[in-house]
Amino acid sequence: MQIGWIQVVEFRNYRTLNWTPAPRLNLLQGPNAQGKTNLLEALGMLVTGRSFRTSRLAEIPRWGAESSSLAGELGRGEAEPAARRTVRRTLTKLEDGGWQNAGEAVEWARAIAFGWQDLEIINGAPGARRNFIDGFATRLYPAHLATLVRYRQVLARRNRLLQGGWQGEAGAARLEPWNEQLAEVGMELIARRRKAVAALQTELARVYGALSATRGKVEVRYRTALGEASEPAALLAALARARGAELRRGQTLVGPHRDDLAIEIDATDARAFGSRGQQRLVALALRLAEILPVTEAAGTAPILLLDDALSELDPGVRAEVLRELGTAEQVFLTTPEPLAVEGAAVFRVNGGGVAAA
């Protein structure tokens, strides 16, 4: 898919912006703190309706603004007008001080974003890796997000009951309906995560090999205390075994909220492997490995939003990354330094403005 044009009003440091990007590689150059990442965020929000940087809507509108809006044209690459859609999204401040996000869903539109925070996938806490695989699974299977939300609701309710300190048969009876829901929804979540990880691994082997032929083999595996089990009964049994410890600690100790993603280079944990630049390359390869599975699932290629993706990579690897990007559809790549790339459209971002360089 492609973004034909975008109009931004009162978004981050942009008061107003009307911009028509190129259909393939767009280089966004300029010093830091001028709006490059904010523009990527606006592009991503136009496509998906959500920010890839924050869940707090109040952070997004320009300081002091009572509303913010985005509009733009999304296309599937075909020439027919029916393949293009004008999308509008608004953020509006409510009387109670909260913010409302409104806009239509575009079922085939996808965006994949990479930024400095993706290093957390490699060396951060397990929650960062769960968020990564859940985001990927949602791009493959739109129902995954609703399942994730439902699981978190059931988990929160079950934790409240555990914190009440219920003991004996009365406590077991109170927990039973929530155990059943947690097991049913939890195994649905795990099944999609496993499928997503399998799809990711297949493409990751190719992408990482293309970017870094001499830097080993990368593998990802889904880690769960349930092993290879696929039925809710397995999670129910694990909950029963953990009941005493859960009552003492007041929290649910087994389930997909405790799972992790193993990322290894030549059978060694990637957190212990090499330099920050190598870890950054693995994180970037994970994002690029999403492209083909997402394209197949959505029926059209996602746009790529790459924030300073070439930083800390040596020149040879940079060249391989740019070669890989040449096979993608529409790409937006920020860089603080001038960068010469054959066939790229270059734009200068400065003070909330965008101009052809």
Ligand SMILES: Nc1ncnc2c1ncn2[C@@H]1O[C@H](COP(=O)(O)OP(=O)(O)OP(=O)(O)O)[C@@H](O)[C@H]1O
Contents of the next structure:
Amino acid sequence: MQIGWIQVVEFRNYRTLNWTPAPRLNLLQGPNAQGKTNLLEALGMLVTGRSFRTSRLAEIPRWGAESSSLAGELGRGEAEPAARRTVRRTLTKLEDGGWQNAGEAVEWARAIAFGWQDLEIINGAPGARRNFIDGFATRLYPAHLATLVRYRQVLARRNRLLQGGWQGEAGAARLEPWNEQLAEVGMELIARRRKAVAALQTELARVYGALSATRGKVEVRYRTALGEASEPAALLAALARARGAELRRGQTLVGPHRDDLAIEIDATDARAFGSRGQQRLVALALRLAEILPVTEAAGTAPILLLDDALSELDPGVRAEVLRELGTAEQVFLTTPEPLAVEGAAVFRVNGGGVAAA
Ligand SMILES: Nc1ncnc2c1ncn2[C@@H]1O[C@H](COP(=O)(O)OP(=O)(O)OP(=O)(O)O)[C@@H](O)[C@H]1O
Ligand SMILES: [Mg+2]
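Okay, that's the form predicted on its own, but what's the structure of the form predicted in complex with the ligand?
Starting with the chain above, the whole complex follows.
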């Protein structure tokens, strides 16, 4: 898919911007703090309706603004009129001080964002890996997001009951319906995460192989206390076993909220043993590996939002990354320093403005 044009109003450090990007690789150059990452955020939000950077809507409108809006044209495939769509999104301040996010969903529109904070996926806490796989699973199977929200609701209710310290028969009776729901919704989440991991694995091995001079083998696996089980009954049984400990600790101790991904280079844990450079390559390879499965699931290629992705890489790897990007559709790549890339459209980002370089 492609963004034909975008209009940005009162969004982060942009007052108004009208910009027509190129259909393939767009290089966004400019010094620090000029609005490069903000522009990627706007492009991503135009496409998906959500920020890849924050879930707090209040951060997004330009400071002091009462509303913020995005408009643009999204297109897929060749120039048939039916495949172009103008979308509008607005953030509006409500009377209670909250913000409302309005805009239509475009079922085939996807964006994949990468930034160096993604190193967290490799060396951060398990929550970073769960967020990664849930984000990817949502790009493959949009229903995953609603399942995730539902799971969090059920989990919160169940934890509150456990904190109430209901022992014995009465406690068991009160927990019962929540156990059932947690097991059902939890297994649905786990099933999609497993499918997502399987979809990622082949491409990850290929991309990492292409980027890495050492050609180490990288592998990602889903890790859960439930082993290979796929029936809600297995999660129910695990909850029953954990019952005593759960009551003591006042929280749910088994389920997808405790799961993790194992990411290994040549069969050793990338988090513990990978060099900093290897960890970087795996983080970038994970995002690039999303492209093909997401393209197949959505029926059109996602846009890529790559924040400073070439910094921190040595020249040989940069060349390989650019070669990978050559097969992608529309790409937005930010860089603080001037970069010469064949075939790229170059734009300068300066103080909330964008101009052809
Ligand atoms: N809601 C907002 N309203 C106004 N300005 C904002 C808002 N949020 C962030 N900014 C400002 O936008 C400026 C540009 O931020 P951005 O992260 O896009 O910079 P950048 O060009 O990516 O820089 P770097 O090269 O350092 O990554 C920052 O100075 C920041 O303070
Ligand atoms: Mg930035």
